[in-house]
Every structure is written in structure tokens, then in C-alpha cells.
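Only one chain comes next, encoded as C-alpha cells, the form predicted alone.
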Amino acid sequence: MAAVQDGQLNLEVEKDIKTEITNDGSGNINASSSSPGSTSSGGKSKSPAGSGEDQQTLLAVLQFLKRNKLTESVDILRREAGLSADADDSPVSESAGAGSGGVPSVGADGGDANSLLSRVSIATPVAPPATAPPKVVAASGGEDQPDVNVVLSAYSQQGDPVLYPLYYNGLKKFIESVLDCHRAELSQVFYPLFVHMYLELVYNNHENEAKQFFEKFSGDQECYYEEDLRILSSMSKKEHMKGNETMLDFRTSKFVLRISRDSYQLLKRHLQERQNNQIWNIIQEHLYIDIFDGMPRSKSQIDAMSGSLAGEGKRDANKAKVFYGLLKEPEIEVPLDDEDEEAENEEGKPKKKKPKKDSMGSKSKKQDPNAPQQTRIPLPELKDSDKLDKIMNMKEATKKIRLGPDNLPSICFYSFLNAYQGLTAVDFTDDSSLIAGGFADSTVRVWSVTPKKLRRVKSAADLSNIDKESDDVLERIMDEKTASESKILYGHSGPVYGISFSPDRNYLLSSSEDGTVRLWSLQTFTCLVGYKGHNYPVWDTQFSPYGYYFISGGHDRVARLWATDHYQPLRMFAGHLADITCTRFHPNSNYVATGSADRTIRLWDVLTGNCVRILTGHKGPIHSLAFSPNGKFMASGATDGRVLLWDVGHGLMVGELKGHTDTIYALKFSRDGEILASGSMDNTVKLWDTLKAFDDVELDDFTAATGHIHLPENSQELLLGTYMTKSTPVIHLHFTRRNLLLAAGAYNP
């Protein structure tokens, strides 16, 4: 049924009566009365000899009465209809139509449900009134209604070929020609209106006429679904759509508009005087109208969220609460620098760092009131060598350099020359100590980018002869012999896509098409653990911010939470309706985002494994995220080079950042969340202002509970600067501990 806030349209309210068989889904067969306002069959009924259709429905009905031995029913049925005894063995007339609502499917009864609702599919129409416009014929039956696939069944209804194109002009011409403020919000209806009735066609064996309505009306769709069109173009014959991706993403999901209810109950009404089945019944079967009262929204503020794969993010989805504040930082005493201390003996008084120390210190010390319980999620407890990492960290916090418009980063481009291997994916240490590559020729090659070389651990034989109780045992363990600046790991037997430090630089992930994540340990520079979970390439994978739990997603459509000690996925996230690109955990690890080229960003609670935000706007398959440092907003890039700003409480868009002429793969945000880094295919990487972005929003809750958004074009104004490469497409973006900005990417000369 549709999935209508407003419920049923009644289609046939000029009738006393109109018993319809519908099916339920499961295979059961209903007889139902048409409209609130008809009565019921107890009531003033007609006889069936004042409409053709009702008579064949009710042969039907009785035929299948019959059958079934249901002796007392068929004679009260034919009692009230005044029908004679041998009545209900009368042939049904063999010419197809839409007229019924019913939709053929294989019920559960077998062959007698089949007919029975084949026929009351093909029962034929009565001429229409002089009014109205005339109603399907169909061309012969028969062939025309084949034995009904279970995923193509929709596509089974079918009327007369020719009459297609008379629909869709008709309400094409009735939406241009209502007020421009209702115009915008119907014309959405056009492009899955214009997929699904192709579809019909073609499913139906009309090649001729589907091939005809595809070039009269596909270039009237918005540009945005230009892809998406080019694919619908190839599936010409009913062959081609069995096991098509794309054809199952089209059938199995509905499409979802969000429309106010003034311009709703316009396009109702059409429907209504026009008895216009055949459109409604799509509606019906393939779209999800999502009603909200209120003005109805202009047409950029439907461009801004429209373009996914599904229509836009149904309201409900994006209404759970989402904690995206910050875990409490555990209480670490920060010891003063060497370089302090000698400060503090010479002039006999500290110096002006150490106040910033200890408020840096205690920053995060406070509960936010928009933070997870610390205990939501099981984390790991912190290691010696951790809190170590985090003091280090504080320390150089200390000496950050706080970045704005008139403070840019000095940056720092790594270019991997020479790399015929192919370089598909790279990652840095939080440290920036060290670097990391995946290759198409399925090797992973680490880089230490300081004076220390990489080094192994000493065989288990050398091991024992060490004095454990050494206070360097640390560096006893490690093999001089094998210290060099490069590694390379080799397991993975196909490119690798997807590549992750751990947080405490111990372990490295890859991703690879190979269908499988591996785990290397950086300490003996093999392979721990290969993670087997996915199907087909895998094409992302990352850590948590805290370790031991990491993401990943890939062909498979779904995303897969991990733990390093367990052999088995925790969690499985479905719902993207194509292949996941990216993925992303918040900085309070309870939240997983995960980016996919059915153009939607979907985040995911780690503890339910619900989808908490579906997040539209996107015109093409999306390749980088990046939360902001308060866990509050998050950016993201695709192919269409834009890079959109999400308030993730909200679940909104909130900034749209116009500039690149490519694909965007690479997004960071400085360590105090002031800039944001863009890296694209274009060569250039962009810093952008989003203290200003951010602080230009003003969001309340008819905002968010109606989308009436309002993005500022103001990407020049935010635009801080452009960076060219002489020829090297940018992979990858990180900010230091103290705001100096990394990049990496392949000379392509």
C-alpha cells in the first residue's frame, strides 16, 4: 500500500460500490470496499450489469468461491448481486487493463489464486465518461502476463503502451501549471514517476514504446541523475534486469519525497478528477511521501537535499538523539619540560606556558552534557605507554599554533614518486611519525618520516638472553640489523584499498579487494590476524580513536564494527543501497559514519547498531568524512566536488563549500576545529574558514523538523586558500599535534 501519511486516495468515488481484490503481500485475497463514501454490499448494491468491470470482478470472486467448496458463500453472493445460478460460469473477457488495483503476485493458494487475480488484472474497463480521460486498454493477455518474478512482480501491472507518455504529459503539464511556490515540490514526483513507468514497459515487452518515452522524457530530469539515467538506458529488454543492482535498489526501496501538505493535496486532487490509476498506482507501490505542515520549501532548498539514490532521508530517520559530545579525558598529571624547569631555576619564577599546560590539562575534564556515558561502550583501559602518548600529546598542545584566517598552516606535501605500484590509499600516525601506503600491486609499505629507523623485534632466542629488569628493555628487544627507513608488508592478493594506524602505533589495517582486513603488527612488521568477513573488495577501513575497535565497508553494501581479538564482525550495518566508499568513527567512538555511492552518509550507534542519521545532498558517490575535533559537525566530499558541513545533533546541512573541479578524497580538520582541509583529484588542496561556516547557522526545531534550510553561498567568502601541485592528485590530509598540515599523494606526470 502507499506509504501515504494521508492514507488512501479513492480513485472511484462517483461509484455506489466498487469491490476491488487486492493482495496483501503474503498472498492473502481481500475483498474491499472502495470509498468512505460508498456503501457497503449489505446496502443499496447495484446490479453488476451497470458496470463490465464489477461483473468480472465478481465472476472472479465467485469462480474462486467455488473452488475453494465455499458453497454457502457463492450462493450468498450471488443472492445479493442478483446473479443467476449459472451466472458465474460465464468466460472472462481476455483484454488486458489497468483498471484494477490489484497487483499479480504468486499467492500462497497456488494456481487458483494466480488466475483468480490474473483475471481480475485483465477484467476489462468500461468505457469512460465523456469527462474524464479515457482509461488503459490493454493489447492481448496471455503472454503479456507472465509467470511473475518475485522481485519484478511491481512490474507485472501493466496497461496500454501507448496511453504512458498521455499520463506522464498530462501531469507534467498539470505541475507546470500550478503556482511556482507548490511547482517545486511536485516536480520531485517526476524522476522516480519517470524510472518506474520505463521500467513497466520494459518489463512488460514493450521495447519499442520504452525506448520512445525514454528520449521523449529524460531530458527533462535533473542533471544530477544523469548516471543514474545512463544505466536505466541499457536495461532495454526485460532480460536485463534480472539481477541488476541498480534495477533491485529501484524495485526494493521506496523512493522518498518530502512534500508539504498544500502541495500534496494538489497532486491528490489531480489524481483524483482524473482517475489517473495507473500513475497512482506507482505512487502507490514505489514512492514514500513524507508530509510535513508548513510552507512549502523553494526549489534550492530541494536541490541542497536532494540527489541520492533514494530520494532524500525520511524525517523519522533523523530524529533519535545522537550523544556527539566528548568522553571525559582521564586526570594525567603533565610534568614540566627540562627546558622549564632550567627557565624556572635561572629566572626564579615559571614561565607562561605552564598555566596553558594545566588548563589544556584539565580542558576536557568536565562532563558534556551532550557526551555518551563513559561506560556505554566497553573501551579499553589505558596503557602505561598510553598515558605516556597522552602527556606527550598535552605537551606539544602546548606549543600548537592556533590557526585562523589570518594564521593559515604551513603545509607539507609528501609526493610518492615513481609509484608505478599503483598508490590507492594512505594514513598517518597521530604522532606524524609515521606513514603509510597501500598499493594496487596488494603490498603495504610503512615510512618512518623522523631520523628513527623502523626496526623489528629480536628473535625469540635473542630474546631470552635480555635482562628484563633493564630499565632500556625497550630498546634491548629491537634488532638493529633490520632498522631501515621502509617496510613492506606483503598478504593481501589484490589492491589495497583501505589503510589505519592504531592509535597507539603498535598495529596497522589494510583493506583489500580481496574481500578480506588484515592486521599488521609494527612491531614484528607480519601479519596478526586476517579478518574474513566480507564478500567482495573491501574499500575502507579505520580505527577507533581509542583502538581495539575498528570499521569497515565495502562492495557488500554493508558495514562491519571489528575487534581486534575477535575472529567474527560485532556488528553489521545494512542499509546503504550501494557500495560503502568511506567510513568513519566520531571521536567518542559510540558512532560509525559511513559514506557510499548511493549518495547518502548514513550515521550508525556502535552499542544498537541502529542507523541514528540518513544525511542527502550529495550528487555523486562520496569518498571522505571527517568529524569535527567537539565531535559536533562533520564534513564530507564526493565526486561531484562539493564539500558539505552536517550539524550531527541536528541531523542538517549546514554549509556548502564550492571550489574543487574533482573528486574530493581527502577531508581533515585542524586540532582546534578552526579550518578545514580539503584534498581533491584537482591537484589542489583548499582551507576553508568553518569558525565563520559554523557560526553563520542558526538552527532551530522547525528547521530541522521541516528542512527548510538556508545555505548561504559563501564559499568564496570561507575560502582561505588555494594550493596547487605541480601534478599530484591529493589522497590524504593530516594536521600535526601542533597545526602544521600534512599532505600525501602520487606524482602522475
Given for the second form:
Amino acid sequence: MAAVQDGQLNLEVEKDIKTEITNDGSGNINASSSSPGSTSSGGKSKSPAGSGEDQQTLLAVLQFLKRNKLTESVDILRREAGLSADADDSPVSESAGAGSGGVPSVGADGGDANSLLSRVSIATPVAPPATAPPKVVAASGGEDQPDVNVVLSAYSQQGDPVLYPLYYNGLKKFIESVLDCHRAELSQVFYPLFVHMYLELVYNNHENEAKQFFEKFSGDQECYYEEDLRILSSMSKKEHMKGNETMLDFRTSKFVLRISRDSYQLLKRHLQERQNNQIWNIIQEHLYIDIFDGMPRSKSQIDAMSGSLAGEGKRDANKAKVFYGLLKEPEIEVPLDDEDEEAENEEGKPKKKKPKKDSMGSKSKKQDPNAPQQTRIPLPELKDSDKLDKIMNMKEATKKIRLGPDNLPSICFYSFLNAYQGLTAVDFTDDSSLIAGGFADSTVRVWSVTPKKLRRVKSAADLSNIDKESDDVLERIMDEKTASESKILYGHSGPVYGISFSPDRNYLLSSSEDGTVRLWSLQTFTCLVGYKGHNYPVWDTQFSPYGYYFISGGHDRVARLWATDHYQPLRMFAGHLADITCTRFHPNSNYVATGSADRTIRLWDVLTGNCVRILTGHKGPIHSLAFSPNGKFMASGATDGRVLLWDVGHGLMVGELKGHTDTIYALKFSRDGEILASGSMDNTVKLWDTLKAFDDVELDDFTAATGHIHLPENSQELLLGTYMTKSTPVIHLHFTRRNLLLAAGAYNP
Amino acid sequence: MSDMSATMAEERRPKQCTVVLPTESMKAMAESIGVGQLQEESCAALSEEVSYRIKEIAQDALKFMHHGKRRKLTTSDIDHALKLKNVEPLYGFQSQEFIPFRFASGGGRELHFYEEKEVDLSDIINTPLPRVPLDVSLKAHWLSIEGVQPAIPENPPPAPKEQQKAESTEPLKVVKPGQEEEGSIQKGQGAISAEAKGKKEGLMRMKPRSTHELSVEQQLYYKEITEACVGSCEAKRAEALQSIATDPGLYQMLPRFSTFISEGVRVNVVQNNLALLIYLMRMVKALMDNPTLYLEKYLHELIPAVVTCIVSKQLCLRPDVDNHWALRDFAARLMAQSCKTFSTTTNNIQSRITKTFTKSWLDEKTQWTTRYGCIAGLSELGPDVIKTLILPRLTVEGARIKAVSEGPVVSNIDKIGADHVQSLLLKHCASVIAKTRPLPDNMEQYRADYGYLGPTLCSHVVKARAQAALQAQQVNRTTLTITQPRPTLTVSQSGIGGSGGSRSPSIIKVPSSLTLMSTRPGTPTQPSPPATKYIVMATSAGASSTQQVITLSSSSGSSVTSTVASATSTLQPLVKLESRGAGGLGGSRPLQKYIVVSLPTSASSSLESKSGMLPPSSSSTSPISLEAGMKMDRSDSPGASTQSPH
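Could you please show the structure of the form predicted in complex with the partner chain, as a counterpart to the form predicted alone just displayed?
Everything in the complex follows now, all chains and molecules, and the chain you saw is the first one.
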């Protein structure tokens, strides 16, 4: 029965490929990416059916390729067809690498070729994936437009549409009947299976069956997939699949599941016994099962980690070493103004450094073992003004309040009045002297919150008249006539979504819906550069803590690292499956974290451009990120109203803070990292005891190795305070150098 | 458009699969662009496709909403989403709070559409430009000081009303929302719940002893406020009352305020200090106006105080001249308001109050002052109460009034009292009768039904009906609205022509925005009540002088828009009131002048009103100042009384 079906099917495959590719007929890129697609379908069809049909398919494909003069691909295909299972790696990977050339450096550690081969080898059902874990990575990492047709053609394999619900039900019954310890793990299979079965039905024009299937089983899925299910449900026709981003995500990236070996064996045995090829194929084709040895995980453990668009992060992905330590502070001679100051500074210095370094007994300026090399990435040299600022910083730090559960910070709230729902982004300078706001009407406004007014530098003609030798030349270049409390910067042509001051307060960055990032001078209050590269809205941008570099991310799913003096990006970080919604620099400037609408956080190495961490667990788009001042931890907030805490070094979730009821737009650690402040759309600021949160986590070797963390049940103990505003969503938080918390938002009467 | 997609994006899961635009819409849209016969299949195909695309756009638009940090989807979000898809945005739509979709049906079809009116460009050019919206500004305040949220207007009220209620009704379950776990910050305000927690752990479940400790600042505030409220400076008082009516953080001081008022009334009734009683009632009013206070707990103190001010036999030292009637009216209105807000099936405030009033009214020995108070209290409770309790007693009451006014001269006080009761009855009953009694209005019939008061009542009813008819006709009148920063208006006389009787000054509520109606070019032949117009000039030391013209009944003859200057110059001010810190209110009071000019249409009525007006004029300044700074909510002229009082 199955064989007959498959036979028909293969013919269809052939037809599909032919028609679609000819229809598309758009040059080289298509062809190069069509080769993995077509071969994969060939490889797959090989598995259950006999080889007769298979040969025919291959021949047809070959003919087609020849007709299109794609000799390289023909070669590959020939070779593969001849060698099938034990294919020769090297030439294939080379050519495939060439095929996907032009893709910027991605966190993909294996090439497409590898994935191809492993698919072929895995397709023989005997090969236990555990012994040869296929190194499959999102095939299309950085490609802007993966060829939809090829991607879709994998769905052409088909069974009787009426049987789909039966298959699914059968699996459901089986999973319900297994032992409790396995049930939670195996239940993870439901969602990806459901999605792919639905898509197959839709692709094969079984609209009604698809709808019925959806109605019948969509209720079983975990609630945090609701958003995706909604998108899925609107897709009921084959034509819709073309160009639908979500669909592409499902297809181009394998859904990653973590299952213990025991559970996996159980599932495999069941499917083989039942001859349930339909489901088995989907699992082989579209899922990546990350098998680990040891105890199956509990339901809560799984729930904590799942929820992202493409399943959990693979364990491999988080193995790379991350140098999370801080860079050594440059030695700066603190001028000794008077006796008191001196005494304070002597005490103040070690105090300030203390939280920053892990093993800090003496004043020795030893390199932190976890810190990257000082020169790992080139950093701008310190200017005199920077040194002055650092001295100021240290002086302020001596007056810093030690925060703790018994010593909560005061909060000063800056309300934007008459903003008419138009405030989209806010930033404070590190010394808290300036506030910038981005608005939906494309303007950027800068306010001075100190008595010092904002002044523009005089025009060139006036500047030439100035006595350059005078002591107060810096004062003289300023035009007193332009002094005002706020300045408006015009230049963008769409809402401004991200805004960031440079650490030296000379520049301001803004990113906008118009696809540009603009650099503004705060001396002249004019636009200096417009960085073009994102063609779609840029959701966020941020300066490096050392200046010079900055990061931007937006709707095009690619984060870009720029240097202010280059008009093209230095690095492009591709890998997210949906919009990049927020970007943050690690305090040591060597890493960049990006949060995305695919509900994952990725950490990228600025030096290599590799993705070094994939953190999953959020159930909604991530809208805020914050690193702890010592660089060891990270906090993230999402639309689901939860704050998650991460250990950057181990790549582990170490805490979950529940309490907010709406999107969290602002997160900030206090200067010493004892307190985390979170601000949300629900008009509250909440303070959390992070010291306790990080202390509570017990990290033994096993959890560190597997990443299966037991989260403390009640995050309410960590909540130190809740402060309601008067219908003012909190969209930015900032700790001053003395640990006063500043918050900002627009009053919505 | 935006609304439509927004709702779609908000669709919950159960309906997900099925949400598709109806095929009829496709047909209608096709017709609107000139495609006539659209096949049913193509309609179905189109509708599915269109639904899918709309959903897709809505999903993208939601992204823009989230990044715009808003909760509301706007049309610009849709535009940006379209731009993402490389589609030309829809121009000309702008976000409004409310997009009125209209519904139409016909030919078996139903349509929802957005009415786009044709706009005449010349109209737009000629209309004056609207005010430029205020620019964005930045304002800082303390959200928290070392973990404690200060009770300032910029912060939400520390204890929302529900919580105050919970505290008073279920003291054992007091839970501060969102704060129950944060033991550390419950220094001041959390003392109660912390204590409750402690008690809970013990075996005894006792009602926690709530300590209403006031901080130094709060004590200072309390002192300042109470002093200002009963002090002599009117400006300060207005400020203090404003603070009581709006400040969100007062609930801790509420018990003190309540005691202050109740004790104050007790003392001042005995001393017949009318002014202080008025100030205290204004405090009650301010407390009731404050939306953040949960007053239920203190009604047992406030209601007796208010009722005292309504029905007390004597409220002032010279009952023959002082205008204590205004206080009674005002307190009666307060009473009615509290009945409306606080009466429940368990406390039965309204029925208990009604019983109290009726009982003392029915008592033969009751004095005219108390009688007036009872009637005022009852009639403020609404037309239903008037109908069931007052109308049946009109005959009896009429006889009593007749005995006083036509009988042998008793005391002057009784006569004034009877007069007031009469006008009060006429005022309230006329409007109710006008609404309930069928035409025609026969003088004799009225006499038969209502006794002595019948004929006058009849003429009042006729006037009320005419007024109602007039108002119904005045659809296209031009309205001029003067908005003032603070309602400071007062008129203390309403002469009623024809009736012969004139009412002594009573407080007339004026809405904060005065409406001056320039009467439409009407027919002078139409019977209409003579209009009385007042120009009130209040000159006080601090504030700039204000002049206002109010018509209390619309006149058909002259229009009020005549300039104020000419009005004052051509006509002699008939009444002039001047106050120089009357009574025991202290001499430090800034000079405040009230010039009330009555501009009658006919000379006869003016004379009458003059004669009725003069006696109390010498000392009736307190009611005028009483109303200053008070929030008014209805106009209360006899002419406009066809509008039901509540």
C-alpha cells in the first residue's frame, strides 16, 4: 500500500520540480540552491520505496539540470547517485560551499553539503542518529530569499489525507500511554509534527482536510505557540505558502528537540512497529532531535526551555567558550585635589572594582581569567576627555549607594507629556546629564536635565575669529545664542525605534523605520552619517561601551556591526528566524546579544562573527536585554511579561521572574549588579533581588553539562518592590552612577 | 480599515480557522469599482485571498505597534506594514479615537461603511485655525523614595478605592495588591497589613487595630487644609477645597476630616454660625467629589451632619434676614447625591432619610424652617419622590401657607418661612406636574386638586410647558460657550413675573461653562416667560474682575448678546450688593463686590422683583461666596426646570 502510494508520489515530485523551477527561471542563485532541495527529495524518496522509481526521478532531474547547463550540479548529483550512502565528502562540500557563497559568515558550523549527506544517510531508517549526530544547521542562514519552491517541494511527499488525523491520533494515544517520565519529553514532538502535517496537507491542496486537522488538534498544542498557530491557521492555500516568512522558518530550519536517549528509543520503536512512515519521515526530514544520555527531563524543565520558533537551542550551539570577564581598566592617575578626596578615592577604588572582578582580594590589576585579551578586538584609544570622564565616574562611584533588599533605590520618573502616543525610544547618557527621545513623527529630541543648557558650536566663520590660545577655548567655541533646554534633530523619514548615546556624549545614534541608522553630532546638532544597509525597519541600535562600534538589528533578521567611520558594516550576524527586536553590547564589547521575534536570544562573537549562544525559553518576542555589570549574567524581557536570567558563561537559564502582565520594554542592572529593575507596558517598575537569584542557583557539573536546570518555583521572593505609574508605560530605565534609578515613559491620559 | 484588521488580529483561537470576509463584501467592493457581475466562485476565492492578505498585514502592523510601544493599533502601523510588503500605503486615513462605522441595509444586503463627508475647502480655509497642540515636554517626579512611593498627584493613589473598601469590609483579608510580598518596603503604609499578617499567624483571628498614624507632612497638610477651609480667605479656601476634591492620597486623613466636619457642625449649629456651617458643607461636597476616596466608612458621621444642616430649626443668628435657605438647599442636594452614590440594599440610606424627612414634615408642630428643609430634602431626591410624597400633600400644605399669609399677621419669620416653602413647592412640583399631568391646564381644576396653591401652580406649569416646547424647537440656535478656569458664578435672585410672589435669594447652580443663548429670531407673539438677566460683576482684590451675563430663561424679545457695557450703562443697576466682611468672619477678608443687575423685559416684573429682593440684600453675601469655586452640574432656573432635576 505504502509503496504504491510512494510510487505515484515520486512522479509527482518530478513534475513539481520541473514545473516550478522552469516557472521561476531566475538565474544562478536558484539553480545553486535548487540542488540541495532536489537531492534531498531524491534522497528521501529513496528510503521507503524501491530504487526503481528513484532512478527515474534522478534521471529526470539530471536531464533538467543538463538542459539548464548546470554542469556542476549534474556532477554532484551523479556522484551522489552513484555512491548513495557512503558518499565522498570533500568535493561535495566544496561545491556546496560555493553554492551558498555570498552568504555572510554565519554561526553555521557545518556547510550545506554536510547536511545533505547526513540527510541521505539518515534516510535509511536503521542509522541511529545518536551515533552519527547529523550536523544540520539552518540551511539558509543568511540568504535573504531562500527559494521557496525548492523549500516547499519537500512537502510534496504525501499520504492519504484522510489518514493524517489517524496517524496523529495514533501517536497521541501512544505517547499518552507511555510512562510518565517519558511522556513529557515525547510530547514535545506534537507541535512540530502538527505543524508539518498541516503544511503538507495545505501544500497538497487538501484544504478542507487541513482545516479539519487544524481544528481537531490545534487545541492540544501548548498555549505559548498560539501566536504561530494563528499565522498558520490563516494559511490555508498553497499559494499562501509562497512568501510567508513563518512558513519558510518552519521549512528551512529544523525544529530542535532535546530528548533523552531512552525516550527516543521508545518513540522509534513504536513508529517502526506501526510502520508509521508518514510520521517517521517528518521526524527525519524536519526535526532535529538532540539526544542526550541521562534522566528524562520533567515537564517544567521542558516548558522552561521551549517556546521559541524553532525549538530549543542545540547543546552544541552553546559549547563555545565565551570570555565574559571585563577588560582591564586603564590605569588612570586620579588627581589628588585635597586630603578628603584622596582618602575617599583610596577606599573607593577597590570598592568599585570589587563587584566587577570575581577574585579580587588585593588591588592587583591581574587579568581576569574569564576576560578576553585586551587587544582581542581593537578598541579606540582613550582621549583626554575620556580620562576626565573616567575620573568623574570614579569620584561619583565613591558616593554610590550600596543597594540591597533593605536599601532600595529611589526612582525618579521622567514623564514625557503631550507625546500623543508618539514616544518610541528613550536613552540616557551614562552620566545622566542628557535624555534623548525618539518619536513616531521621525524626530529625535535631546533634553538636558542638568542646568547646563545645550549649545551648538559656532559656525565656521565665527570659529575662525576665536583666539585659539585662550584657556577657555572650549567655552568660546560654543554659541550662547543657541542655548536651550532641548534640541530637535530632523532627518529620519519614519518612526525612530532605537536610540543610543555614545559613551563620550559627543554622538547620538538613532535607528528608524526608514531603514537607516543615523549618527548625530551633539556638538553641532546635525546629522553626520546615515548608515544604509538594512532595507527594512531597524528596530534597535546601540553603541559599544567603548564607543566607535555600534550594533543594529531590524526586520531583515540580520544584525550588523558597524564602526562609526565605515559606511558599510564590519560584521553581519545572520541566523535569527524573525525580526531582531533588540540589540545589546556585552560590557567588554567583545560580544553582542540580540533578541528576536523568533523568541530566541543569540550571542555573537564580534571578532569571529560566530553565534556562540542560542538561548531559548521565552514565549514571546524579546523586547529588552541587559547585561549585568560584571558581564557574567544577562536578563531578558519579552512580550510574555517574564524576565529570564541567563548565565552567559554556561549558556544556561538561571532564573525566571514572573510578575509583569505586559511587555517588558526596559531592563537595567544597578551599578553593582545587586538589583535588577524592569519596566513594562503594564505601567509598573519592579525591582528584583538579583544577588539572591544568582546565589540560589546551584550549578553542579551535570546541570552545567546538560543545561537542565531546576528553576526556583517562586520568583515572588525575589521581588523587592512594585511601583505603579499613572498610566505611563515604562520604556526606559537607567541607573545613575550613584545608583539612583531613572525611569522614562510617555504619559497617556 | 484599521479597526477591521485590529479586530481580526485579536481573534481568539477558537475562531481562527473560520474568519473570512463574507462574499457579499467582495461583491459590494467589486460593484464600487465598477465590476458588475462577479461570479460566486470568484467571490469566494477572492474573499479567502483577501482575508489572508489582510491578516498578514495586520500581523505586520502589530509588530509596528509593539515597537511603537503602544497598545493601540493605528493606521500608520498599517501603512508601515504595507510599505514592508512594497505596497503603496493608503493615504488619507488618520487615526482617530473612534471611527464611526455606519450601518445600512437595503435590497437584502447589509453594509457597514465609514461615512466620508464631502468637505468644502472654503469652509476649511475660512475657519480659524485650531489651537496648536502642546509641544512635548519632560517632567520629573519621584516614583519612589528609598522604596516608598510618595503620595503625590503624579503617582497613582497609594490605596485604590477597592482596597479601601476591602480594608473596611473585610479587614482580615487585607492584601495590598502587588505589595504583599515586599515586607521590606512596608514601612509606613504597609503597617496595617503587616500587622494583619502577624495576627494571622497566631491563633486568634482578631480584627487588626488599625493605627492611623499621620506623618509630619500629613499632619501639617491637615492643619493647613482645615484652617483654610474654615478661615476667612476665600482664595485659600477654594484652593483647599480643590485639593480635597482632587488629591489622591487623602484616604489616611479621611477619618480626621470626617470627625472634623461632624464636630464642627455640632458646635456651629448650637452657635448658629451660618458661615462655618456652609464651609463645612462645602468640605463634604469636596470629599464626595474626590474619586479616590471610599467614603462609605464615614457616612455615619457625615450624614447626620448634613441632615442637621437641612432641617435644623435655626441655623443663623437672624433667621429673618440671613439666607439659611441656601444652606438648606445646598445640603439637601448633597444629601440627594450621597443617597444616589451610597445607598445600597443593606444600608437603605435613601429610604431611611426619606422616612426621617416625611416624619418631621407631617408633624403639625414643625417650624417653617424645618418644614422647608424636609421638603427640599425630599424634592432633591427626584421626581418620583415628589410625585409620591409631595404632590398628595400640596393641599394640606397650601392651607397652612394660606393661614400664614392671609391670616392675621403673626411673626415676620413665619411669613418669610411660608413664602419660601411656597416657592420651593412651586418650583419642584411644577416641573413634575408639567411632565405627568395631561393637558389642559385649567386653573379651577388645579384649585380643586391642589387647593390654595392650585392657581399659582397652574401658571407655573403653563410656563414650564412653554419652556419645554421652546427648547424642543430650539434646535438650531447658535450657542456661545464661555469656558472659565473655575466656575465662580452665582446668581441669587429669580424674579418670577406674574405670580406676584417673588422668591428670595436662593443659590442657583450654574454649570462651569455658561451657555449664552442668543435666541433665534423668534416670533414675539409667542407667549414666553419674561426673561430675567443678570450681570454679575465680582471684583476681588486678587483676581481680575469678571463679568458675566446669564439668561435664566430665554427671552424672545431681546437678545443677550448685547454688550455688557451698554447694558450696565443704559440701565440703572437695580440691585447692588456690597459685602464688607460681614458677620464674624474677620476683617481681613479682601473686599469683594457683587453687583447684581437685573434686566427685566417688562418694567412691572422688574419692580416686583426689586421689591422682593431688597430686604435680604443687605446681608446675603454668604450664599454668593458659598457658591464660588464650587463645581456646578446643572442649571436651575425656573424656566429651564423642565429638565428633570436629576
